[in-house]
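One chain follows as structure tokens, the form predicted alone.
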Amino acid sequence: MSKAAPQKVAVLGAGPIGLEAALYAKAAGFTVAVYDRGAIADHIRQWGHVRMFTPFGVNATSLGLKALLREKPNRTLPAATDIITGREFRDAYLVPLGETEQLLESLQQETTVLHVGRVTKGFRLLVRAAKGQERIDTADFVLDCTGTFSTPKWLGDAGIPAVGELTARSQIAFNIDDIPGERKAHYAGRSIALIGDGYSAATTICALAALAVEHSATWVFWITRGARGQPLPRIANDPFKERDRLAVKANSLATRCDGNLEFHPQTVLDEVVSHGPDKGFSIAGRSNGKPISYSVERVIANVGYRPDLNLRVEGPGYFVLGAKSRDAGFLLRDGFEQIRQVFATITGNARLDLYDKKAA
């Protein structure tokens, strides 16, 4: 009797969770196809100038480190305790990981999965390659690791777009812009509305405050939905000191309103109207129930992201991993644990754990 062929896992997304999931699948004996509509960890490249608040050792796995060092034993990697930028993480770990022998043949960059459908045994995927050709691929399991980076949340109240937002969206910065670097000239000496109260907004407000010291004509309206006081709640005994330092600094700016900064909490937006490319915006809403309006030259919306559920298929065999599976507070180590649990479920072996805890 011939031996059954290995089951196939389709991994959607070649970010950090997608690559690690593919590596784990290979180690567990599955065949793997990894699809990404862009390049490896392209969303990390977009905020690559930002320093991560988790150390490298928390963001890498034993499987990943072994794969890299197996091919190049003398490879230089960050130390486990190093706090590195997103770009350094991508260049030193993620891109080389995708280029390892284990993953290179499985990786299909610039390849978009358009639809996923369930059949009697497994799934059918409608796939479009880089040159536009479409085809049908099949898989026994689908791991959706596509993240949320391409779908920012809406700015309006009740989770819908504000008036004018759909038209203005292409002119709003939703990512963490490189304000001290390549985007300095875009913001220096400008009036800016920053919307959001998470760690991304905290990173941005700190950069804008520093810019305002250097360019005194810079003025920032920091708009949040939360109550007055500290916009970022501090985590007691936070194990990640860089995260706590960021919260302290952003909260201090909100409290003192230094650096040409106005802090406007308890504010919801009803209108975000663009007057045309590089011609400014009119913003209107309610602050603590009272009407407010601003005229600004730039809008930065660090409001978080929402999952795109267009590909999602309900039922067994389809798993959502990574940031897409959780609204907020996701860390890469959470994703690694998700990967372990998924393959314990797929294999029916609750004890399956391919990570070397000592090496991680």
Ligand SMILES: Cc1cc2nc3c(=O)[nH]c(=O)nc-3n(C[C@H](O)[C@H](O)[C@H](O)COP(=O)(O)OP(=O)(O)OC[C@H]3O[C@@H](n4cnc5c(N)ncnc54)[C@H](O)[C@@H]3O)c2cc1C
Contents of the next structure:
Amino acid sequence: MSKAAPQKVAVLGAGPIGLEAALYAKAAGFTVAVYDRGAIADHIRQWGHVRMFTPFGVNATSLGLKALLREKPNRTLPAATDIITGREFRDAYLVPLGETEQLLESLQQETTVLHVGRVTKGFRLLVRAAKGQERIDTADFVLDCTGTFSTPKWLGDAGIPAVGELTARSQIAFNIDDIPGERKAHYAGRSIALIGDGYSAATTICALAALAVEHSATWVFWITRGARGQPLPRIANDPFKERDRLAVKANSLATRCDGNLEFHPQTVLDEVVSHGPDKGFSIAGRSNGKPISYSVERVIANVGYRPDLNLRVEGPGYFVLGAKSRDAGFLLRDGFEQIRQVFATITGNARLDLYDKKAA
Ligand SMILES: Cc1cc2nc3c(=O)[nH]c(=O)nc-3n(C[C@H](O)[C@H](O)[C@H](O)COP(=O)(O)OP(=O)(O)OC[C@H]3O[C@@H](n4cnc5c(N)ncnc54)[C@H](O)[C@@H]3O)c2cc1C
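For comparison with the form predicted alone, please write out the form predicted together with this ligand.
Complete assembly follows, chain above in first position.
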């Protein structure tokens, strides 16, 4: 990289990977702009009540920890082995990181990147700031760390919306609702369809089973596409015990059908029709090829997320990192390795590694 003119990196998204990428870019000598359409780690804020399954030490980098301790050596941070919630991770690490001297001047919250286009040298970004003013920014490199959390997948078969889903979407819970906490009254004593068979659905089914113990009228139809007797595949020798515990608990609920729960594997949905706000749903589909239909009061769709492909430029200089780079199973530590590789590529120094392995 030319010392005379530091090149500019635009980081889209101030989630954990965007913030770490920005820090790395600064440490590598680039000029940086980080944009987030919300606040710092806005997606994690939305699932803040959920306990993470990787310990804090795996979720933070040596660069991040050093930046925080440089400014405030007495700062209290979680221990490396602590299993903390999304909210605790955000409050103890991500927000302070965004507010460090290194990042604060680069960070633009409430600022959405609407479009990115390539020009002869670098990129042009159409950006909309908090009060709606639009402008053009430029960058030599773009790191797209915008995640997928705000674009859930469709509920219907073949990856398209079910009949009625487009209208019903605002009534459906696509995220991990805080069922033990602030959303308890919304679900207690209700009939609920839960669709999905990943770790988010596992978190939800465990919370609903606990709710059914307290409120016995609660009834759950757990609908999954897979043919498996156990909805969550267990990872052999899973290094993350919390993740394994979650899979075991959810599988046990499915196989025992405890907790006022009916488990319906091999089931796809064709229709999800809302009867209006708080007026319930009719859902219909096929289970093992046979037609099924239910009337339920609530629908929770934990069916995963898809990348927003409107924001994507093919070719050199534009890198997709973080949750957006994978269909499922993304871990923060994968993102830290992506960051290392991206900067090795753009500096042309294959050996560049700014992480201190011993400290991480
Ligand atoms: C419930 C849950 C629990 C998880 N637990 C773990 C765990 O224990 N361990 C682990 O390693 N991983 C875990 N993950 C997976 C993954 O690490 C997280 O999803 C993580 O938040 C991904 O970070 P990210 O920076 O790629 O994206 P995100 O955290 O999704 O951040 C993207 C950011 O981009 C912003 N943005 C989006 N579009 C725009 C735009 N157009 N312009 C400007 N800004 C934009 C958003 O506001 C957001 O702040 C979990 C995921 C979920 C959903």
